[in-house]
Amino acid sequence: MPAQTPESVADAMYAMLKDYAGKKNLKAMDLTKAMIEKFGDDCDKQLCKSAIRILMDDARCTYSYVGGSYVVLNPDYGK
């Protein structure tokens, strides 16, 4: 499997946030975790810390502050 690149792991990402959303709140320690077990060696924190900045910068997620910090999906992205 070839190295990954921040722009998979984020679409990765998005994509698990999409699966559990309205069901399960996720941290971004969660989505970390998911990741690296998903992808093995080719996926460490900060390519996982990059993906979240991503994520963030092009407004398909946000942060949510609900008894803790968490990852969340932007309803406002895709408008």
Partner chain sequence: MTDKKYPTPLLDDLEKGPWPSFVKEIKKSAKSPMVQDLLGLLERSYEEKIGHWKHGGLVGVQGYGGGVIGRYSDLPAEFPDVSEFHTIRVNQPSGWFYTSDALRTLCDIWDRHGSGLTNMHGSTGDIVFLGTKTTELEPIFSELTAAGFDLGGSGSDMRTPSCCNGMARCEWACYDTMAFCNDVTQTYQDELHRPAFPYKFKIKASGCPNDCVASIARSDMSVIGTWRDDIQIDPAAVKEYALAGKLDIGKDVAGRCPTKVIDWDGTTLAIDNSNCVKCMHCINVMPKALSPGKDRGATILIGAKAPIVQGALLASVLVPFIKLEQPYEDVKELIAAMWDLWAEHGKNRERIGEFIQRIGLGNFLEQIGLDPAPEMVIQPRTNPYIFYNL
Given for the second form:
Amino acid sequence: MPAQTPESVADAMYAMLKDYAGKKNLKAMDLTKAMIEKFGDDCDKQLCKSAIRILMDDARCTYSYVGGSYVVLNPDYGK
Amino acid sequence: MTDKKYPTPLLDDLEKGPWPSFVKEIKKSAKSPMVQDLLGLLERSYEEKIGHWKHGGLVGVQGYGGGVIGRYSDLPAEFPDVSEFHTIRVNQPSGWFYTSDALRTLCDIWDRHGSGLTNMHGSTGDIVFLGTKTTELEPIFSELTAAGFDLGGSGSDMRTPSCCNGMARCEWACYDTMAFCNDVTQTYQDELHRPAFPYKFKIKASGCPNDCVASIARSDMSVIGTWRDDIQIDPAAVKEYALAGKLDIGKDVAGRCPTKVIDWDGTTLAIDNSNCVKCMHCINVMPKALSPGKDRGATILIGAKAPIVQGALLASVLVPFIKLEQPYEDVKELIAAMWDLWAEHGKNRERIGEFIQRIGLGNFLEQIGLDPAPEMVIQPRTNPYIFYNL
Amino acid sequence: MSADVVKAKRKTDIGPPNYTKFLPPIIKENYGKWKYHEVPQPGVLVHTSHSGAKLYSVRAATPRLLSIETLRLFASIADEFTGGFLRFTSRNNVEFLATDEGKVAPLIARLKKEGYPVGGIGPSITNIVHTQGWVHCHSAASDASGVVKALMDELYPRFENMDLPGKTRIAFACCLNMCGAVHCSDIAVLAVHRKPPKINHATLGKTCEIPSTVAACPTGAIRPATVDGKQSVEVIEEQCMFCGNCFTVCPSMTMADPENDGISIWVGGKVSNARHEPMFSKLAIPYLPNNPPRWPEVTAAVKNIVDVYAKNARKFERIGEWIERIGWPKFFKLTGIEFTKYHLDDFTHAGESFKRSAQLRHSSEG
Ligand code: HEM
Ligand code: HEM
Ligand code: HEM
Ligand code: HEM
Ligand code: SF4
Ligand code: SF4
Ligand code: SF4
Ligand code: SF4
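Following the display of the form predicted alone, present the structure of the form predicted in complex with the partner chain.
Okay, now the whole complex, with that chain kicking things off.
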């Protein structure tokens, strides 16, 4: 597997969020655990943190609050 | 004085009386249509004995997951100007000191973009701006950051740490609470703004066991100043207290020592320091004569919370004594180890105190690499159901 | 929000301004060098440094909810009397920091004239820590600011004087979430719901995640259910303790109830380590009605407890320490408060509060 970068992990997280949209809310730690499972030693918590930061800063995602904070797709992205 | 839109006889009654009135405060800001509608809505609550707020809608500033609390009224048709009434938490400066200019800067920003109502401060210790619309959030944020302020936390993230005024104005501060508080606030900006925890996490710092910021009851990590050596005694000042006669040193000081380690023979005061539990009582009542020892540091306690979800907890001892000196590397390593474990294994909405109860303090210590110590308990267990791991 | 907003170089994660910018010169010069302090009169602290410098702090009450007009007033008072320096305390008081003793009396006069009383230091009742209530929160079982105002109008002389045996900290929270963490106060005034949630089956399936709603209930009283063909939940009412936890997770389970919501009173908690270790507040009065705008039943009950404590406690005893000395039976007798079945704990750690010894204070009067 090629080494992962914050950008590639961000893309993988974004794809996962799209899969789960409307089915299950995901917290930052859910995404992190899923990425570490998927990429194994090529990924760690710090890389995942940077990836989430990318998703937030380029406005693909936002945080929502439903009895806990979740990472969700930004409905206004690209508008 | 105000051109109020609604009669508010019930609220008006709370303008009377000697205590400063929140109704007067609201009316001082009633040039804002939002505040006029707030008065109407609140009067309705007083008539009906029921609140008129609900959750809802996604609000926040881009990139942050905390700092804004969305609030919508359930009577938007009747009180349209207060249909959105979001709160903004603004990072508190350590110790809550201000200059008049800094206060005016905050007022001007809030005048331009919100209701003009504040809490100084909210229960988290942050400055609270009470009531604005979604469209004002980004402008407020950019004006705040331009003025050197930032947002606080809300949701599953860290809250702005808070502290007593410590060395700035208290002779009993056993470590520099404001320096520590500011340092951890700045170090953990990411954890404060981007929720990645199971639930909230609060750090509060008090300079001595009087605990003026109630850290032992209100924070997940409570840092309370203390000392290890002998209480410093100024015998001449002790004599002055005895001569002044307002204080009965035998009864009021020695008699109230919880561990009864003070001897007073009418002229000399002696303390068995090895059995003093650093409660502060004797020092509190004889501030000119007694002061904490010179080998100072702090006790770190963990896990206080209000009753939701599994019942209220007071914090319990995690590190009996630590020197607590800049750059606080040891404390930060401890925090990192705890967060790592709790973030990965904590359930949604499980505070760290509840998490420790679930997995057991022994297992928690093992995972974060701390040794068990008798200071952590009132007494060893009495229950013989021991989970031996062989 | 569009992506270009972000690209326009936003400043983030700068944190609060460094506190050293806001410290008056006398504090910078004497930081960590204070020797002792005195309280020459109510509301005034005088700190003396090893260098001999003296700092005069004047503490005044605020209602916590403050208009920017008032903050501007405080700013101009600070300019006039204390070189522009002021601070707020952990209990929502404001403190003006003067270096000139001559400024103290006129400063106090000015604050009083503007309607902000001076006091709250030493063995007094300082400001009541409180929450948002009907002014801003969705789960409130009562207002917060109104109850606090009514209480402090009544207890006001205790703020301005130092005539109590010990410090008396009162706190108010408008629901069991206790944003203000009232659970360790000398007197905690806590608003409560007393009926199970009302479920809106029409909206619940759409607005709430059913598994997390079920999981929210500490007593396991919530079960998934299909009602009129809609996915929803049901509550086993005998198991509900009205904590409102479900409502916070699911807005379709409302708790607010004008007839049955009200106020409970708890006593004997403390935070400070001085003398007795910190302790929780314990139930004194399970329920008093919500009676706005002045909550007369609540103010009378709190005043009674304070007065009985003032009369009977020894010097330095906090309410909890006093009750430990005299015992709970005598507390109920002296205050005339009825002891009921609600005072007997029946939640998880219930047994811990039962008396498991025959050491009792009996008196022949019965
Ligand atoms: C989307 C808009 C919402 C916003 C902005 C919001 C905001 C908040 C805030 C700020 C808190 C206080 C938490 C703290 O002290 O940091 C809170 C608590 C809570 N809200 Fe909401 N809320 C929203 C929607 C909801 C909805 C739809 C639900 C339930 C379905 C919900 C359930 C809760 C729960 C369970 C808590 C307590 C948990 C906690 O404090 O972490 N919220 N809400
Ligand atoms: C299910 C649990 C909880 C819910 C739903 C909840 C909800 C809320 C909400 C909605 C607010 C915002 C109030 C407003 O400004 O309108 C708030 C504020 C706050 N909450 Fe909670 N909360 C919960 C638990 C807690 C707990 C357990 C604590 C403390 C140990 C806490 C501490 C706070 C604090 C300090 C504030 C700021 C209040 C103020 O500034 O007056 N909350 N909470
Ligand atoms: C696994 C848990 C325990 C088991 C299996 C157990 C078993 C027993 C047995 C069989 C006896 C009767 C002995 C006799 O016939 O004289 C006994 C007596 C007693 N046990 Fe335990 N016990 C347990 C836990 C405890 C605990 C936790 C305590 C106290 C903290 C306790 C206190 C006592 C006392 C006070 C007696 C009476 C001793 C006497 O009569 O002198 N036991 N226990
Ligand atoms: C007589 C000696 C004491 C002095 C000089 C003293 C000093 C102070 C100072 C400087 C503050 C302001 C702290 C701040 O708001 O940042 C304060 C507040 C406070 N202190 Fe202490 N402390 C003393 C004893 C105690 C004791 C014994 C307790 C508890 C039993 C206590 C509890 C508190 C509380 C709850 C506050 C918040 C009060 C407010 O903000 O209005 N203090 N104290
Ligand atoms: S906690 Fe101790 S050091 Fe801090 S202000 Fe209170 S009395 Fe002083
Ligand atoms: S600090 Fe407390 S325990 Fe120690 S000698 Fe003084 S009164 Fe006793
Ligand atoms: S105590 Fe309850 S009702 Fe009051 S502000 Fe906090 S969450 Fe809201
Ligand atoms: S109010 Fe509390 S106990 Fe009752 S159903 Fe809701 S969560 Fe369960």
